[in-house]
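Okay, so here's just one chain, in structure tokens, the form predicted on its own.
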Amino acid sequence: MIAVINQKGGVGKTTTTLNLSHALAQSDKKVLVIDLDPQAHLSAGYGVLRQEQQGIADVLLGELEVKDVIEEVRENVFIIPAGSRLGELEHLTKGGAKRGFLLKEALKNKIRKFDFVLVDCPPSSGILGMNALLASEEVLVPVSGDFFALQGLSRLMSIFQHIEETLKRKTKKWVVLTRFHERRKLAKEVKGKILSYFPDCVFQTAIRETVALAESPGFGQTIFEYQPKCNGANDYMELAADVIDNRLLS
């Protein structure tokens, strides 16, 4: 299970979870992606956001199970949405330190046919992208190519390396840059300090700034059905490649 996750916004999170979780699927592999965003930017991408709708909220608040919300939006896709209650997860203070493991445990055994689960994060560490780290193996974070962007990257960083030493387990980390406009030299410099300070960590694809990925998700598509010989669907799926091979820059 891989967290999609960056404090900042603006950055490409749901449109890399939305866009690499189809391309994955359409390179043969089995993808659940989970909207864990209370705006459920996601859900919309996808064309399912509908009003009181049910969702990962009615899992995480014990009312309902996986297979209650889970829904195919695609081949090989499916999506357990939001859902409208979402939001209140965020001021649950039942629990104590078992609200980080809401999702850990909800999942636990009911995800093993799917190849690739990606879970969109809130731009904020709270419960929500606490119970997304804590219930996944992996972490890919979107960088846009800006050093506002690489100051959060590294107060997160700081974050990931204080969740290992306290549950003494590791975390594998990707980095993938966003937003990125290959002939500016500040994009250049942010890549540079970035394979300087994350080594091993960073695709080799960076998705390139293009209208097309901004404008796809108000129709309710992906990249691959709005625009698909675009600069961003192409990206995309070499992303998909990166992360189906492991395929990194040195």
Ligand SMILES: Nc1ncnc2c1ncn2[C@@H]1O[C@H](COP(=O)(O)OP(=O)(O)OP(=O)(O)O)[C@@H](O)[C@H]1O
Contents of the next structure:
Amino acid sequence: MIAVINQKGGVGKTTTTLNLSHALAQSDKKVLVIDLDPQAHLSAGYGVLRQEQQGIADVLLGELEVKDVIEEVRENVFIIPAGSRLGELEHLTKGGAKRGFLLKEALKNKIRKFDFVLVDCPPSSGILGMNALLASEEVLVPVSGDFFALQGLSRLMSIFQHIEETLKRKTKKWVVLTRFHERRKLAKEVKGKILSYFPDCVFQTAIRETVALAESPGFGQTIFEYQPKCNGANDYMELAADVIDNRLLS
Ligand SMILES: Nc1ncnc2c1ncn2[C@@H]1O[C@H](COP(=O)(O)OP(=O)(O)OP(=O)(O)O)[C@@H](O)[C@H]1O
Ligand SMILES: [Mg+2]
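Alright, leaving the form predicted on its own aside, put up the form predicted in complex with the named molecule.
Full complex below, order starting with the chain above.
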């Protein structure tokens, strides 16, 4: 299970979860995506957002089970939508330390049939993000190629360290460069810095800034449905190969 996480907003977490999951599915992998963001952009991107929707919110609140809320959205892709009540979870006060393990407990023995499980996290480091981290063996951090990209990364690293200490195990960390402008000097600088901060963690493929990637969720489509020949589609297909074959920059 992979938490797609970065507490910084707008770096490409949802775009990556949406299109990487569909790319993996097209490589014959069985994929589950979980929308853990009250904004529910992933559910919208896959075209399954509804009013008064049930989803992972109701599972975490102890009222439904995973099997009640899972939906098949594409061939080989299953989704657990956010659910209208997901925002309530960020304000959950009861449960003490157990509040962080609700997702892990809910998914126990229920996700074995999937080759990949991707969790789209909200842009915060509250209870929902904690639940994703405590349930995942791996994290994928999208980093956008702009001036503020590096801001907050050291805080994110200390959160990962805290999780590793709590669970007494290592978390596999991956980084993907997103919204990348190949010819921009700044993007190259960010790439160099990221590589020095995260040696042996950065995937080979950088996702280029592509207008169609921003447009497709508005139609409830992935990039492979909306514009399968654009740079963004090509990049996410290559990223899926990076994930499957562990192709990293060095
Ligand atoms: N490679 C790209 N090219 C062009 N636009 C992109 C690209 N990646 C993401 N975007 C756009 O940038 C915005 C932010 O992306 P996205 O929603 O994936 O980020 P996020 O990290 O999930 O944001 P949030 O923190 O709000 O959940 C969206 O409008 C999205 O369509
Ligand atoms: Mg998002």
